[in-house]
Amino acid sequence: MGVRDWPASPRSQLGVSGAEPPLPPMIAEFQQTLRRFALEVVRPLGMRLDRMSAGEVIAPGSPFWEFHRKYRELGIGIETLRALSPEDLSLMFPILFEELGYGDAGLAISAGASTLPLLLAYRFDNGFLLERFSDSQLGCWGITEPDHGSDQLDPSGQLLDSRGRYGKPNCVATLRGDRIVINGQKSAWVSNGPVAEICILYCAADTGSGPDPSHGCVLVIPLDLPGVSRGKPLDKMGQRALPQGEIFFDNVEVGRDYLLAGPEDYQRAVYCIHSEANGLMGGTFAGLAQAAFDLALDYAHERRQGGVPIIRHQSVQHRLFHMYRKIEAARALTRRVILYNNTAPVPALQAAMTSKVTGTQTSFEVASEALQLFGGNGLTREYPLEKLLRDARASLIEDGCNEILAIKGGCYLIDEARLR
């Protein structure tokens, strides 16, 4: 079409996606597919869940396991992901993530870590866990100790002051010929701990010379193993969706096949699971902004004051076009973390963190200024904004707080060579 075909008024109408080019008709088919699971299945049991106590969450016949089972329908497993060419990847991986955040983050962040036992099992090409566990199964990541938070990411000391020590950590595992032998504890952060049947477990490793948490290992482990035992689930202010809380291990057992990544990997594998966690946290955050944004923009046309719908109001539109900005930034960004990811020789973790970090700062200042539109109307819980900057302010924190994200993606932008 020729400038000339434009109408008079040259206008645009944009997309689910905003200002996003058509997508291949497969990738299409499947946000759209998403967009009416997040809004008829997702936002309306996020928000049920988010009434109701953390042990009610967790409850027999919650909302919770309501979503689980729906999701599980949709046939988005690893089998289906690694059917994928590192483009369509690319693609379906951050959208997920923006639609189940367009409903409910909680639920979105569940459902992420629920894949990452076997993610990291189809990174590490790890035929025998892959065999044995499945897709059905609810899966967790326990890497944060009480003691022990963002240490946790950091197995390299970049962040390590100098005059500091790590102490001893909450949680080993003794390595010895055949058998491994967990003992300790994992924080009450742990995504799905409560309730998780799966763990991807990082922690620090005793191959006969004392743990070593800079040299730690990691585990695919079931959870109903003898000596398994579980905290009561977090009652938090935000994502109250998410079952959240501590692992204990006393004396648990596994065989050396379930060993992913041992010392010599470990700092490999916490590189390699913190580049893709980063990245469905920079999707899901940049769907919650979406949704803050979109009921913004609704409810901008319906409420009036002075006389005219508020949208009419320049400082309105001016709020409305920097909330709009900063989405589209937030989700292009993580889009192309995600391809650079999935198609460079080694991902890039100092990118990934950009994808976090930016995802969910705009999710909260996006959220925030939703809320001042709708006036006192959004401090109410009779509208969905106040829910949305509760769980927008905990992303803030989760998944490495963006201060320590900062500080160690500023340390992958050393270069040593120059250096010398």
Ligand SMILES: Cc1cc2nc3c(=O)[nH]c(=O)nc-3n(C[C@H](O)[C@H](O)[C@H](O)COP(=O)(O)OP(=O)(O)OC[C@H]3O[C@@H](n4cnc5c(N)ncnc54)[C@H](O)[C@@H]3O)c2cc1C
Second form
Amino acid sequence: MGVRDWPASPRSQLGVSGAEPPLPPMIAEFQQTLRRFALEVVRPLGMRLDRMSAGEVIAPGSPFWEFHRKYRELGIGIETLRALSPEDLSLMFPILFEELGYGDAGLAISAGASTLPLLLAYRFDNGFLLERFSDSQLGCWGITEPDHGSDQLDPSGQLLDSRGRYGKPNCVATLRGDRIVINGQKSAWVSNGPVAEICILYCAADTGSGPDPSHGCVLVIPLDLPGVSRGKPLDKMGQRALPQGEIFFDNVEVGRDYLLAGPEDYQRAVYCIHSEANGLMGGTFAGLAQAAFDLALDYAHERRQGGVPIIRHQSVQHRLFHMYRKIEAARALTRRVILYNNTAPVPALQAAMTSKVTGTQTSFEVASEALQLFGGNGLTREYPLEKLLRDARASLIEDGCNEILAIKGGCYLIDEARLR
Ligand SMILES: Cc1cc2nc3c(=O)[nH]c(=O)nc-3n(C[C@H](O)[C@H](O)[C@H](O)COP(=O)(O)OP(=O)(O)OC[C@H]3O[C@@H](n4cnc5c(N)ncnc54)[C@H](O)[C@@H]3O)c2cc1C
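Moving from the form predicted alone to the form predicted in complex with this ligand:
All chains and molecules follow, beginning with the one already shown.
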């Protein structure tokens, strides 16, 4: 369209996900399907789960199981992802999590955590584990421990205070010959922990000279092995649809085939999973922010004060603009980072961290501003805003506290060669 063909007062109507450039037809259809799924399935189930106790969330017949059954029916498993080109994968992956996050962030994280064991098996090109396990099994990622939360992001010790030391790990895998024996526990924060069937376990390794957390190991294991038990599901403030809880290991034994990364590969494995998970988080919480914005935009057209819809008030327009601006930036950043990381020879963890920090910070700021636009109604459980704000708040800690990610990401900006 030439400029003279524009309407006399030009304006452009944005699509469901803002200033979206034309997507390839297959991806556009995928996005539409996912948006319907988010609105018709994920959001209503997430709202029901939000009102339940942690025990009710994981009980047989709960909406949590309905979500996973319907999500599996979409057929977005590891085989589908493996068949895509890196470019298509880099578009579909963020859109998948944006849309799931648009529905319910806790359920989006449950789906994301579930894919991590097989996604990492794929990234490490481990044929045994890809054959042994399937997408129909609910997965989880056990890395943090009761005594080691932020520490677990830092196997290279970059964050360690000069007076500090890691101390005793809470979970150790003893590697002897072709057998591995696991003892200890992971923290109460393992997403899907109370119900997962398989776990990608990051823990200290003992190869004969005592446990060494900086040279840990990574295993993908079934959770029906003798010696595995679970803690009580955790009751928490936000993302209540996401079950979380400890996993305990009492002399749990597996063969060496289940080892995804040994001590020599441990730092690579930590780097790899954080590069994946931080991108996924960026997408999910850009989606949550979009949901809060859409609700606030609708409300601003409906709610009248001073005899006019509140969107007529200049301060409301100003606030909505800044919410919209932040979401566009968070979404664009995440997609760019995921494309870079899927196509570069080595992904940039500092870039993935920008996506996580920006997406989650945006979700918190936008959900808070959206609640403010709802006035008193924003505070009541009759309206969806207080839930979105609770869900967004948890994300600033989840997958690494944002301040830790910023320090760690800053470490990757140092060019040692320039300092010599
Ligand atoms: C919703 C949710 C989902 C999660 N899912 C999983 C999961 O699937 N699997 C899993 O294993 N874990 C999971 N976690 C755990 C999560 O990764 C940790 O909560 C997070 O890494 C922080 O650890 P922590 O809670 O022990 O806090 P701590 O590490 O004890 O930190 C407490 C405070 O101290 C600050 N701090 C700590 N160390 C430093 C430092 N070196 N420099 C400056 N400040 C510091 C932190 O920023 C924070 O403010 C999840 C958490 C949440 C909230």
